[in-house]
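Have a look below at one chain only, the form predicted on its own, in structure tokens format.
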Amino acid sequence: MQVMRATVIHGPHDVRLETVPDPVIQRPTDAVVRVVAACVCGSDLWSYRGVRPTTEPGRIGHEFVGVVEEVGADVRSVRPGQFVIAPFSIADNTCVHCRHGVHTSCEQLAWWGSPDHDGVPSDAGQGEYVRVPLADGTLVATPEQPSSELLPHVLSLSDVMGTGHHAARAAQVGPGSTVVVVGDGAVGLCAVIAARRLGAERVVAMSRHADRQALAQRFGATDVVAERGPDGVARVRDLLDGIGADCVLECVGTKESMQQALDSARPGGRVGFVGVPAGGPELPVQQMFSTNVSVAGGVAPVRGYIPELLEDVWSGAIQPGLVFDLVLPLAEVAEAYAAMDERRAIKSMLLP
């Protein structure tokens, strides 16, 4: 049996590049993809930091793009040689939930690195090759192989750009909206792009870091607020006619960030949340009842958003791949994690 290299997490602050068996077609609906680029997600850091316990060593990574090497007998929508985007969840794209646009509730839903719908272990994305279950429903082919300059922007469609877009859609951002983005990680920065793309007139990025503030402004943020808590709310209201934002995009996932979002919305405003719950976020129903602030969102069904967003990425209308400010070979995956954990990088891109 041949072996390839892939990232394996052993415990807190312990990720290693190890040899693992090469993936093979196991069902007629599978494909095998050669990974051209992958990346580290902010949600991967919850396992890396030990917030989400690792009980035994396992594969990790759920964002990748690459070239189809082989397909099963029943695969029709992709073929060997095509460049494809793999969203962060596996879906059939045909069930009732997928047809409603909620691919992350697919009746055959599976996650990279976990058993698939039928209990067969799935590969994870931070490796050299990946077996893709339900290839017809999961993978999205690009018009052609992207250039090296376009590659990071295409990679962002596997998660962060679609997740930022989901926050904006959940908050019903539209032409003329005033928007506050809570969180200056890769998802929050992509949410700035999404808000402007959907027609927001004013976008306030809440950020304390100069490099992220600069990127938010490059993406279209009209204002930056560094304050937090009541001071941050007061500053937001000062900027937005004393009433708060029409739409607030919560892109962190803590109790404090959700409260910041709710407090920053105007009466009757909307909060779109996509931050992975990690710090006990709660909804103060009495406050929501009193202010008529609504909350919507959740895990982003990025598979459904890829075709739409790919057009703008391919044309150069949006450049979400600028969030990748650290590019490393897969052999240096431990540094890719450490740099994000220590906030020396916004998002790390890995090249096998």
Second form
Number of protein chains: 2
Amino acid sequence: MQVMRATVIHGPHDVRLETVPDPVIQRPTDAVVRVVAACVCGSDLWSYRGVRPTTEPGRIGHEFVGVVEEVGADVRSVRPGQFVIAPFSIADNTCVHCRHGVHTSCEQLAWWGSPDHDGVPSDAGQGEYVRVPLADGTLVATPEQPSSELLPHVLSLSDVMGTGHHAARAAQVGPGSTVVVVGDGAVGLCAVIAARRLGAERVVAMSRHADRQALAQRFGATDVVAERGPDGVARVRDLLDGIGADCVLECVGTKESMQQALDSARPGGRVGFVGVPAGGPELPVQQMFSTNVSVAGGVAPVRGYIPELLEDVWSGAIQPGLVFDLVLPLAEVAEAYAAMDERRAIKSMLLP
Amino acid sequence: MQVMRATVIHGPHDVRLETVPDPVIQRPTDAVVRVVAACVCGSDLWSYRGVRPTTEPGRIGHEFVGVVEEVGADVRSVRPGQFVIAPFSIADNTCVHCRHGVHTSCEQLAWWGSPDHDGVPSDAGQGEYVRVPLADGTLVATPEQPSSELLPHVLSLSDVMGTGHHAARAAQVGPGSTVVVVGDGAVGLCAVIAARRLGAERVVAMSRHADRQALAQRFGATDVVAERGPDGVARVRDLLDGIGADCVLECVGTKESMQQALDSARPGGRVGFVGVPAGGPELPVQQMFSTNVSVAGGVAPVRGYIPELLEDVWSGAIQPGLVFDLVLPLAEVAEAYAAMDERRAIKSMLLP
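Since the structure above is the form predicted on its own, I would like to see how the form predicted together with a further copy of the same chain looks, so please show that one next.
Full assembly next; the chain just shown is listed first.
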């Protein structure tokens, strides 16, 4: 291994590729992974924009795939040379919460770039190498090395595809469902894929951008609604039996988007939400009570979804990696952020 | 028919049995029902206590069973002489929302004691007779006249048993579920029945009253927790694998009870709520996001549940009518309210 480089955020609009210490196995359950592809998440932009303040320079990035270089003595399920997918959170995959499928509440939960329960800092994903804690629980190996065509689709399983799938599962999308997707970012677009994959008959993508509308339709959206607010709700009702959707997938996280979601569901409908709540808008319980519209979801336990989604990615049945419309070398990570921040890109992929 | 009497609310702590006009068939879809038993609902106490202001004297009561006296020309599914159950809301049972099982969002929804869409006033349940609009959609006939032993159980299907069942269904209680019931009123107690009926393995009743604790246990609660707030949550976790419940049934409607419910669910758990939100406490979306605890439920579409629940009532498999611990003649309706208001009774049954 060489002296490695990784992305460090210093403050608003200031991410830099810097030389950092080489990762080493610190615990027998660790692995070291050479990153083959990483990406920038919409939630990384929160720090980038200063909405979430950066108090001291820190490693950033929580979506990556790569090749196992080295494993600790207790690692059993992955071995050097294997290609692996890392979900956006670290989990043991054995505790009671993981067994319930809620890996994001794992008893040993840790986040890339943050200290774990013992205060040991974790590496982050936008770098050349990553020390992976709880490697057996966290990593999922692919059948073999993916081709360069497959690579973006596989990478999407680290977050956005699993997160869109979580929204669809939380909203109980099933065969014949009518679905509205609020949000045309990478997660919303993947939610369109997920809804169709689970059998939805109608999928209405709410989007005002021609390129994203086109991608939503390529992913299986049957309808596009550009309007927002009450006009958007009226259009959705027009399209869906005059009553609204069985399932609404909220993939933004603002007060407005949640209200859009609640208003777009039919009585008894279900909102599945995965948009990180921005500023903690609370849910209008009286509206939920009188309409019987439910709200389920949260931070997506993507680890548990990787195996089933990987099957469909590997077979070519789904192509979520099409959300990456900008591919840059890791050295240009600053531009990868800027392009997403300025909405010149839906999602940036980084190749170390 | 004689000149009939019905309950009229005049203001806080002022309900009176008064002579009112005899009900007559006004539309061909109406029926007239002679009330055999009615009851007082916890939500009636809102008006009784002045929380919901009474602007002018009005008929009250939305839970009753009785015998069909007369039907309009278009009524097909019930006939004079049949014993019928009236759910707490009026519905056509044919519109798109009813077909989705959300009878409380029926396109022709109306409430007992309130004007319907055309401004025609509806009768209410705490009286001797009731004009029933949309009789085919609203009423469910029993196989035959219930015995006096069966009567309270059958009456409970007009609201509390169906409402408790809705909480359990909304929380997706199933075989093996661990369940917490927040609220030991009639609905909470019925929710215990519902949870066990749907296969719950553990049902923790949160109750501080010895008589209600005993009834909860008779209904199948496996555990009772008297503590509230953080102490209550700690006790629940102790009892349920250290993590909390798969399903929590919120049967109160206050900010505190909803918080108790959210805190009592395990990560990924499900809150089913049927407590009428008092004062509109909003839901903490950030907590729901980070824990993946969902919230479903609302005003219960009991009409749709009556047939399946009636089967179990009729066979004696469930005995929800045990929640009636005070039986009074209709003439003593004022005492029926006072006893519930002062918590001397869980629920009052009225016999005209």
